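In structure tokens, the next block holds one chain alone, the form predicted on its own.
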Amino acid sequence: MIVKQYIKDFEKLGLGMFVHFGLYSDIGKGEWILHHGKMEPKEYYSRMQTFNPVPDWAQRLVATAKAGGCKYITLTTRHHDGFSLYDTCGLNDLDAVHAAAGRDLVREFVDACRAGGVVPFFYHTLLDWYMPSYKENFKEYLVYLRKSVELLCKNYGKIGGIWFDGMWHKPEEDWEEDALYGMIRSYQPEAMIINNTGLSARGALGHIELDSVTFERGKPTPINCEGAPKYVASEMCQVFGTHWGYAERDFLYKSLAEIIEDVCSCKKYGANYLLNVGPRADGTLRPLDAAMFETLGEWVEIQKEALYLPRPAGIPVEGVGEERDFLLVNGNTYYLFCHRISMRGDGNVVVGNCCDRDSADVFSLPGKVISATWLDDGSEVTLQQHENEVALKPGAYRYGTNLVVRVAKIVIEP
């Protein structure tokens, strides 16, 4: 099996921000409003006359991503409505250069990412509601598609990757993937090529040039690479509410605890986590979105030693936490992720079980434990070891703290 270094480097990025931004942001009813809202195209595309993000929209976005612990950002350079945030160089006039903005927003995005030390990735739609050739002359459309993607590959320097979406719309068509991916490789030989399989085929392998499988709004599972010619990564994408693009009346938000548990679900199987925001038309974020990223970042800062470099240890955890708790490893250091730890406190104050977790997580390690501490405060972890078998009791949080998932750092003899 071929293992490529750029794919392993992608896995080390760990956490990313997904950004859905376009004309739909000016309407505030989600990224599919043209289709699901049955809007007149003339009315929808008239938003080009007002679409003009503030000058520092990209810098603000990068700052929020970094605050959330994200090391890469995937931006919708073109979504299904066919509007491009980049200069299409004459392929059509449906781009930010011909909108009120009058400038190349992808250029601003890339510049801000590089200045902030964040890796830029480009989302690009495969299906297209604007181009007549998508329905009427598919081969002609594919030529247009490749020319569009070529602009992204050659005009913005080295990028982290291209994230495609929409092949699921015409599953029986020949998308001429060899030509598309071959063109990308000619300009960006070490760019991740990702093609989203949507809600219907999470985790499915695809074309040989694809570098990662996707889990859209679904928990990752182990990748079955049996018989596969090369190693591939995996990535889960998730949204705070129920829309990817800005929706001003979407109040069905996930809790921060759910997001933290999602991050940990990804780490359990070595998957990256791509968490979405939908900026408003001026490029700024809904205050709740920014606050969620910033608060998630506080948790990431506490646990960061365990979140980027360690990989799944392949060691089962039995006992009270066996459904959720798991081990990662980096060299001779193991990290046990402990879920559902209770909190000590008066029964009239603390909701739920106030007692320590009496049962232990039980697992085997290939050496003698020389230290065991909690990442969050450095305090000693209670464990017992008999030969290779370790029993660790997570106990309970002291009143005033609840991390949702707590991580124990266990070092064994080298």
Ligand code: GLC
Given for the second form:
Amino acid sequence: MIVKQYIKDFEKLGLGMFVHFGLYSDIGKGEWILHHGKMEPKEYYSRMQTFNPVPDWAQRLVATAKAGGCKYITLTTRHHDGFSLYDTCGLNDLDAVHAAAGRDLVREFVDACRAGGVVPFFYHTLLDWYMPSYKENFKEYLVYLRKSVELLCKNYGKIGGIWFDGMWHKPEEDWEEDALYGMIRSYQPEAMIINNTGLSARGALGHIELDSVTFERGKPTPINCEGAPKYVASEMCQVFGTHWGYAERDFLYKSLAEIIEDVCSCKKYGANYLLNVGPRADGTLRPLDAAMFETLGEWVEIQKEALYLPRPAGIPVEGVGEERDFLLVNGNTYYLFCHRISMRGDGNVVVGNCCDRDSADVFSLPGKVISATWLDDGSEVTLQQHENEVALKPGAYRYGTNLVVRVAKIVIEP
Ligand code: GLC
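Given the form predicted on its own, corresponding form predicted together with the ligand:
So here's everything in the complex, that chain up top.
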């Protein structure tokens, strides 16, 4: 099986920020409003006359992404409406250069990423509501698509990857993937090429040039690469609310605890987690979105040692947390992710269980444990080891703390 180093490097990035930004941000009703809102295209595209993000929109996004522990950002350089944040260099006038912004916003994004030390990735739509050729002359559309993507590959220096979306709209068509991916490889041999398989085919493998499978809004499952010609990564993308693009009246938000559990569900199978924000038309974030990233970042900061480099240990964990507790490994160090730990207190302050978890997580380690501590406060973890079998009781959080998921760091003899 071929194992590419850049795919392994992508896995080490661990957490990413997904950014859905475009004309729909100005309408504030989600990125599909042109389609589902039955909006007049003329009215929709007239937003180009006002679309003009603040000068430091990209720097601000980079700062928020970093605060959240993200090491890469995937930006919608063009979404289904066909509007491009990059200079289409004459392919059409439907780009940020011809909007009120009057500038190449992908350039600003890439510059801000590099200055901030995060890796830029480009989302690019395949489905297109704007170009008549998408419906009328598909072969011609594919030429336009490849020319568009080529601009992204050759005008912005080395990028982390390209993230396609929308092939699920015309599954019966020949998308000429060889030509598309081959062109990308000629400019960016080490770019991750990802093609979102959408809600209906999560985790599905595709063309040999694809470097990661996707789990759109669904918890990853193990990827069986056995017998496959190439090792691929996996990535789950997720939204806080129910739209990817800014929707001013989306109140159905996930909790921070759910987001933390998502991060852990990804780590369990070694998948990356790509968490979305939909900036407003000026490029700034809804305060709640920024706060979610910043607060997630506090948790990430506490657990970071376990979140980027360690990989699934492939050791089953038995016990109460059977379905969810799991082990990662990095060298001689193991990380046990413990869920459903209650918080000490009493019936006056704690709803539900406030006792120590009474049953242990049981698993085998290939050596003698020399230390076991909780990552969050360095305190000792109670465990027993008989031969290779370890029994670890996560206990309960001390009153005053609740980490949602707690990580025990276990070091064995080299
Ligand atoms: C879906 C939606 C699209 C969104 C994408 C993100 O494919 O069509 O709006 O960009 O999911 O994963």
